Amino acid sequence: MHINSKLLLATALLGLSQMTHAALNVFACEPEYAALVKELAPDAKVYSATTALQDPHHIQARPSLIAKMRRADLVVCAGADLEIGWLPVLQMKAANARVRDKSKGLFFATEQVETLDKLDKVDRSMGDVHEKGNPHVHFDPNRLLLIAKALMKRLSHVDPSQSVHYHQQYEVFEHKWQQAITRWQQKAIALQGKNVIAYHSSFRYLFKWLQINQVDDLEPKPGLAPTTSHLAQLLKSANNQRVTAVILTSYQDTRGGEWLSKRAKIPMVVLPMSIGGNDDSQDLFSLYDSVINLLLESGQ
């Protein structure tokens, strides 16, 4: 009985242990930011609602995501109103009261940065536009950077006996990324000034980054798919402003962009919105190398 006793005590000392540091689940809304959690934390369970194939503004609160984010721990999106269609109710569904408080378990990248193009006021004629500003923060490397350090101290507080861990893994994870900053605006220095044309605002963020000007946009508003009358007046922006390029994400519809670089005589260029977006595109550095050597190839 004694023996016992101690095989029992041992026993719930181990499962006490094995609880202690049990993997952090941690539910991403895009690629993105599945792979900065990775970096930050590589044993964590990561799961990404999206792929780089998917439009993050139009995804299913399907019944596989509610009872992925029922076991979370984390929530981590981009926010800016970007999943406003399907995040509330994969929440409300849920029912995780762990992910509900933005102080605690709810981490939007884009409220850890100053974000572009906020507006006023929103309404239903300016299409498809957010008000909280441009949600596609992880194209400027400088405001990831930034949201990596907030998302550290997120994870920390949210697992504290592992904050150590994601102290470390973030002050590897700074040095590497401003290494490769420096790396890519040495590569990307024949970019600067270049006119484009693109289909939406995805890459606002990487542009200005690069210096690259998007002078106009496949779509006449944001949200409504490039219509006749506006492609044959992008036909002769392209020619008037010497575009050099058309530019797309993975998950864009290439039809109007086709016309136009056929007619204009001009590349399109498919750039990987995030990890996965093509074969190159594995990780977060590799996301980066991969959209610029694509567009350094076009002829930029």
Contents of the next structure:
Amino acid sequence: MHINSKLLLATALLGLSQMTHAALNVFACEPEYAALVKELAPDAKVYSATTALQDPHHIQARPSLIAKMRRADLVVCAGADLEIGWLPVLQMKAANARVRDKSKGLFFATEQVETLDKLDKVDRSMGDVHEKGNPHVHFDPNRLLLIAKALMKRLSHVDPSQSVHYHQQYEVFEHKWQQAITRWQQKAIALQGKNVIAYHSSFRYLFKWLQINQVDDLEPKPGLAPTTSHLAQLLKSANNQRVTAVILTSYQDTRGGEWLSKRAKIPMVVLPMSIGGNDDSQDLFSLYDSVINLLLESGQ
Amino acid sequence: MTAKINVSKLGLFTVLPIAFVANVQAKNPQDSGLNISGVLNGYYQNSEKVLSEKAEGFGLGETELALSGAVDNAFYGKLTSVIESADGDTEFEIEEAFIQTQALPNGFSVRAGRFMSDIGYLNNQHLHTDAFVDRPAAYRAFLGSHYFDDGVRIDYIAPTDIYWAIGIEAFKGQKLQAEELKGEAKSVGAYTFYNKFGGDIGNSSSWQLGLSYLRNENGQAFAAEHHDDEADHDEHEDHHNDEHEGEHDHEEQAGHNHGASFTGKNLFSADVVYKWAPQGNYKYQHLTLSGEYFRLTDIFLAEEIEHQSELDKDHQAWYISGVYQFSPQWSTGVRYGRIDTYHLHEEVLESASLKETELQLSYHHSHFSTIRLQYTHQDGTEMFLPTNENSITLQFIMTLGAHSAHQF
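With the form predicted alone in hand, show me what the form predicted together with the partner chain looks like.
Starting with the chain above, the whole complex follows.
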């Protein structure tokens, strides 16, 4: 009897310690942050709320997402109000206090770096713009590295038992990523100074990094779908400004872009917005490879 | 994009008028700020409708002003005031004034104050997010359009892969009180119990299923032998266009009443929602199918009536609806619903029913503005006999300030 209870206690303690070492449950708002978590914490259970084929501005706070957030230890999102239409509802309904505090279980990528195009004054007549700046920061490799470092620290804070492991993983990632940046920059020299028309400011950071000029936007105002009159205007300016490509993301409607591409006789390129946006984009490295390859191919 | 202002700089009450007059600039991060939002809602309708508060001609729907934000790291609070204009009277009403816990462990949360009950599918959603001009007849008849009340809720969400939420609520229940009660009304009159389940089917589809029960301690009407003071029976015959006519005259004289038209002891309901978007990308196209069924039982307490079993009838109501957004700026929807009710006429139960078919087309300039054209066909008997079977409503609903939430 005595032995039995000791055995029971031992089993219980073992169970408890296994529980604390159970895989970290991470809820990512976008696939790029799910991928980044995977780089730093390969053993974590990572769930991405959206795919690269879904516009993260327009997501439903659906039951499955509430259930996923309910069990999360860490929530990783772009922030800067990109998820304003659905993240607050999820937080309210998931009743998970662990992922509500921005110094603990809630991590916003855009709060780790300086965003571009911050606005002092925002009103609705300007369309769907974000006061906190452009949230699509994951296409600047240098900003992404800063985010990775901050995320590594956060992972260590949320799951201190694996702290050493997360540091090691970060070192490996940083080394590989720095090498890749050099490779990408050399490869993309040919793209410097090119003029493009794009849909929304989705690739604001990519274009700035690769020194591509977005001379026009398919959207008449951020968040509004292309109109015929706006497209007609773009057609005129496309010829004047020597535009080399019309660029869209994997979740945007192609009709406006196709129309312009055909009339102006410039290629239309659909770039993966994130991992899974095309077959080649399997992780952050192959996503960048694919984007640069597609841009280079369109220029030939 | 949100409009937030610093609460410490401006007192709460100076904020209210300023929000509409001045263009309040957003400065603070989400968690320390106050979210202010307004809803403007106006319409033109060519004819009155059965069980609807909207009058013929021009009118204002529910015009809303809401304040919300985190109180501290443990509580969230929201205040929603509604200004309504009907029959020449302007009414100011508090629709929501609640606090909710944010820091309870293990999936529990508590909400207290005045809030919308979580029974059914539509009830916890604001009227301005609806795809049609009015709530389904089921809601207008049994829940006073949408049931919000003073009370408390405990909600639990299970740590399961499939979404599963369970909750219980207790409310004052005055709005759901029967017109003729035996004895005094209980001060805590309504209790609810609900279960919600949900999940995804692949990347493109999501579903939710709900089962709810509402027990109304004050819902059973007392069917006494003598009904001399009930002068409204004859009026039922010709045109009972207004839910307030007759039924509640004893309780509330001034203004109008948002209580339920039909009450009973038990309200059972089941709801199902299915949403689809290509690859789950809701921006360009999506489809929402939903349906709800309600059964209201133990309508009368009739110990003194001879043919008791005669009174053993249930009210029932249901609707199904399909809304398709076929481009970022256009959506269309169709809804069919009916209610079957009983009323007491000289100790005999008489039945009455209403069938409603609605068609709507909406233009959304952005996701903050909607202009809607709706055609409604009502086919009713007895007290639901419409003055006009067909009606047309043109409506606008626009939101200002803080980004409204996209609830499923």
